[in-house]
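Given as structure tokens, the chain that follows is alone and in the form predicted on its own.
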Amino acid sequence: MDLGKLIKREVLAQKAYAAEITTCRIKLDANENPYPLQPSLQEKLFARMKDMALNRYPDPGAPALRKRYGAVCGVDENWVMTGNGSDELIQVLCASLARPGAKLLIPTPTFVMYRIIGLNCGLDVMECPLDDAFDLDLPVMLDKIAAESPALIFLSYPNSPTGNCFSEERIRAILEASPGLVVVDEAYCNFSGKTFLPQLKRFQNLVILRTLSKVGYAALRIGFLLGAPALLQELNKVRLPYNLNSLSQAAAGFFLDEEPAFLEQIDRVVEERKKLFAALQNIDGIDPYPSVANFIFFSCARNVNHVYEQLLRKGILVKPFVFPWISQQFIRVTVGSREENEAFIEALKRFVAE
């Protein structure tokens, strides 16, 4: 069997996403909430799940959850789709729009799954480097839109890994210029307090992605897509019928019931982000960039792979970034608990000073 002749060239030409399991005592690489659910809330959640009929399929399309989440967002259930994390919803979008010759436009650096899923689905992926302030390079993107008519554009808001929100005016200009869908991925909106939700009914080509992974449910894989009902009617033809399992549907409903407790943890993360940013500013050779997400992106005068390895030897896991078009090297660190952040700063000081 010749796999080279059987598998698509787009798949053969890339590497799998490196979601590796690395043993460490302090995990600051995946933008997770560092705080577990309070024991009393865990008991309430597990009690809700206890009598669930595991021999039955989940509600297809999660209608009750869609209705509740839509009400929170100011729309009815026909504007909402649920997914097995936002990754699955990205895949549904890419698969639905991957006509022969269709193009996907993304800024870079950004969330790597846009590119990976786009390629896997057969889209022609175009990349546009961010400007020096890590904002959208609007003239270049508008030129690409005019010349290539991309079917799909992904904009992470706030952006990962840089942590900033792109200019609202530039996103609106892209929405107005694009003949295709513009997806504003609001995975970190709980930390930024910013959203394009008020624009949803103004722009027919606007799609918003949300997730509960960053607010404490990373293990449960719960995502939401918001868009025009006519679009969702077509996307639902691609979505698998039982894509969100019963336990996750129940957990999402529990989140809506107990949202203040979850948001209290978000406030703690934001406070720790401020302290972590200030601590990074005080280390020679480290230049942190302002963040409105639950992580901080910073440049490092030392070789970041060396710093990464030294931190890992101390049981601290972060995410290094090296881009061939940028001379600087970077590290992204998730905002952890106060104790985790302090341990990270002390170790980083030592290794950068070496």
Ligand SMILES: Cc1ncc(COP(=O)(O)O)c(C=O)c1O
The other form holds:
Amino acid sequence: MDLGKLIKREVLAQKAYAAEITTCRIKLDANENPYPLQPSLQEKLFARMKDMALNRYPDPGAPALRKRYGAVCGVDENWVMTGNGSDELIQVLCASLARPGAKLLIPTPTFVMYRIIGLNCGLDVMECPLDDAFDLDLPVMLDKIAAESPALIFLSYPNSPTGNCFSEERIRAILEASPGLVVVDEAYCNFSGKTFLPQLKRFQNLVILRTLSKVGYAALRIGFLLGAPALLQELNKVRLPYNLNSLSQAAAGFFLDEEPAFLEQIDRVVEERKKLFAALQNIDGIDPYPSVANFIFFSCARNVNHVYEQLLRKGILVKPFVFPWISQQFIRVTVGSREENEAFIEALKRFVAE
Ligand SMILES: Cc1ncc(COP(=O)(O)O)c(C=O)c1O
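Just the form predicted on its own so far, so send over the form predicted together with the ligand.
Complete assembly follows, chain above in first position.
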């Protein structure tokens, strides 16, 4: 068997996306919520799951959850699709739109899975570097939209890894100019307080993605897609029927019941973000960018792969970024608990001074 002949060219050309090791002491690489569910809530959740019929398939399409989540967002269930994490919904979008020659337009740097999933689904991926303020380079993007008519555009809002929200007017201009879908990925909206939800019914081509991964449920893989019912009818043909398992459906309902407790943890993360940002500002050779997400992106005067390795030896995991078109090197650090952030800052200070 010759795998080189069997596997798609786009897949062969990729390096495998390595989800990072998780056995480190302080895990600040994946933008998770550092706080576990309070024990009393965990007990309540598990009690709810205790009598679930594990021998039965889950409710296909999670109708009850879609209805509840839709109500929170001011739409009916036909505007909502659930996914096994928002990653899966990105895949459903790409797979549905990947006609021969179809194009995906993304800014860069941004969430890496847009590119990987787009390529794997056969989309022709076009990347457009952000401007110096890490905002969308509107003239270049509008030119690409006019010339290439991308079927799909992903905009992470706030953007990962940079931590800022692109300007609203630029996103609106892209929505107006684009003949294809414009996906505003609001994975971090609980930290920014900003959303395009009020625009959902105004723009037929607007799709919003949400996830519960960043608010405390990363293990449960629960994502939501919001978009026009006619579009969702088509996307539903691509979605696997039982994509959200029964335990996750129950846990998502529990999240909606107990949202204030989850949001209280978000407030704590936002408080810690302020402290972490100030501490980073005080280190020579480190230049953090303002963030409205649960992570901070900073440039580092030292070789970031070296700093990454040194931190890892101390059991601290972060994410280094080197881009061929930018001379600076960067690290993205997730906002952890106060103790985790302090340990990270102490170690970073040492390694940057060395
Ligand atoms: C911008 C963005 N979108 C989507 C995701 C994926 O989230 P999920 O865990 O729901 O698949 C992430 C995860 O890091 C992300 O940063």
